[in-house]
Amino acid sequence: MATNDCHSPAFIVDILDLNDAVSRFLIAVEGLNSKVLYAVKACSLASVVEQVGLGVNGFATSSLFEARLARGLAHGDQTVHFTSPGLSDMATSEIATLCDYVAFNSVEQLRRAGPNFSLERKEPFAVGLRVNPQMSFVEDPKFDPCRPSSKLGVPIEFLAEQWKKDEAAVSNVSGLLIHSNSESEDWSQLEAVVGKCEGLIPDALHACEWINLGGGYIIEGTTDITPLRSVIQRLNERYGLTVFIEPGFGIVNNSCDIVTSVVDILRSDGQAVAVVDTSVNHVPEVFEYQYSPAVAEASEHGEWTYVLAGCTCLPGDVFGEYRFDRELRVGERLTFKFVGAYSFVKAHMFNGINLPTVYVRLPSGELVMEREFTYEDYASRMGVKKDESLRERV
């Protein structure tokens, strides 16, 4: 099936990329004492995770939901990581089950829930700390985990306090998480992280087996990954510690597309706009972020300049003004590249504009479809019961 044959819109995972993806990752800590998790959040689709699940470790989760989804998906050896700043007492006894690692978001959630997690385990289980290392790199503060009065773990300096000062209330814990950055290709600002860490909590790093590094940064084809090597490295040799890093964006973003279907062309105050049967709830980081995700078919000194628009009423439903070498008509299929993270799990429906229906395309270059969305979807979230009519409720 070619793209042109697919429904319209259609969310694209391509094995291919995905593959390649991971390989940079592992290959990045080939000869280590490291892992490799997948960070669910990012694109939580079955055919996703268990495409990366054949070459990671395991699996980085936030929510009992996504905790279920990774240990229902994991196979032979792989761990089940879990963090969350919002660890519900109600979710403790099944989360304690399903998971491997739990890194606690705080020293409080720690004493609270850590003999819970003991209770219901038939097993050891590795228990963590949060740490929040103080050392902002991101700019925007909404997708900053080190911004100011922050959520996420522990503030070193107050772990360095506590360490000294109440070692009983950390004696359990085995290791760390230290999740800094987002969308970053400079690994010099995770060494740097860690020596900051090296400063404030040495005797943290030497009583503990494990260190989680977190996400938050890519690699392509000419990232310097010499920074994260010597981190790795470092924690091995002077602190013994066995390094994970969990990877999400960076996995799944350059891996899947949408392809829409232009349905109008219009005028407005003398600029063209074309409307797409897509829309920014579907890549919502387009609207959170302003920024205008690639399009393959656009060109960048194309004659004809185009306002790409979303379907739904919402004004501000624009992706963003694009140039093409032609003319576009009503029909043709465009794609947006490289929105792989964060789109389709965030995905709406909102005016009742339906999801896209999701396509794997195979090594051999063959789109399978995955799953079609219907009326039936958007019914029952909306409180619809199966098989009852909307008349039998008024």
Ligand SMILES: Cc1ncc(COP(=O)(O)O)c(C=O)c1O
Given for the second form:
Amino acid sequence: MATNDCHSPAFIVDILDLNDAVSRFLIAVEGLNSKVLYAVKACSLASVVEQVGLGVNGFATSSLFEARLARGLAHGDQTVHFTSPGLSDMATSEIATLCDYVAFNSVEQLRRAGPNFSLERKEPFAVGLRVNPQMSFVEDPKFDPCRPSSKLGVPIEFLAEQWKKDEAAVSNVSGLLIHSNSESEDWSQLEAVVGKCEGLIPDALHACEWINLGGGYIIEGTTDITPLRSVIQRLNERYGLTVFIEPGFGIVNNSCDIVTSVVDILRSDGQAVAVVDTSVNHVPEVFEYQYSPAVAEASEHGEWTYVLAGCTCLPGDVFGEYRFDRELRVGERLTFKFVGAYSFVKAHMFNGINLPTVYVRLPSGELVMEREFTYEDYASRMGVKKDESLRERV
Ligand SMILES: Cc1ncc(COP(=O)(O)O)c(C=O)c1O
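For comparison with the form predicted on its own, would you give the structure of this protein in the form predicted together with this ligand?
Up next: the whole complex, starting with the chain shown before.
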């Protein structure tokens, strides 16, 4: 099937792009004592997790459902890792049976849930602590794991004291997790974070067996990965640590597009507005962070300017202003590029707008439909029961 024959809107996963992204991370750590995990929160579609799973050493998860999904799709000796600020008592025992590595988010969480884990889990598994290195690189606090009063991880200065004062509390901790960045291509920032850890918590580094450096970084064709390699090498050699990295965005973002159709063109305050059959429902970060995704058919110096607007009644459901070399027509297709991360996983059906149909583009170029959504998916989420109306029950 060609792109023009697929349903609209469509969420298209490109297998070759996905393989390339995975390879870039695997090559970056080649020859070092390091493992690459995929953070499934970025895109949890089974086809993505399975394809990425052909290359990576395991999966990073942050909820019970993600852990179930990852464990179900993991194979061989792939490991499942978990960290969450919201580990509920109810989920604890199942997480313990599903996951191999758990990085507790706080000393309190470790104290409360740690003993249950040891009881539930038959074979040994790895207990870790998430550390907040208290170094901010991200301008927007909505994205910054190290924002003031962050809920994410044990503040490093507190951990430094704790490690000296109360060794019993951390006696079963064999690893540390640090995730402190977002969409950064500058791996020297990670080097600075590790340098701070070496300065403040050297005893913890010596005592542990593994360290997880999190996600938050990308590798493009020209990215300098020297700082990543030298950091891993130092952690391997000086402290004997196995080093995990767990990118999400960096693996999936550039591998998926949304194909949409123009459903109306109108003028408003002298501006041409093209309404498309997708919406910020399908790429919520466009609305949350007010950015404009790239459009394949747009052209920087084109003479036709359009506001591309989503099809819900939310006034701010707008992708941005784009220029084109030609006049747009109702019915034609446009492609939002590089929208794989944090889009489908956050997509919802506000206004009763259906989710995009999911396709995989095979290496041959052929498109294969993976999942189509229907009114029944919407109705069942909204609690419509097939055989009994609310009116009959009250
Ligand atoms: C602990 C942890 N690891 C990995 C990731 C993946 O980050 P990214 O998708 O930016 O690579 C996140 C994202 O929130 C995270 O919180």
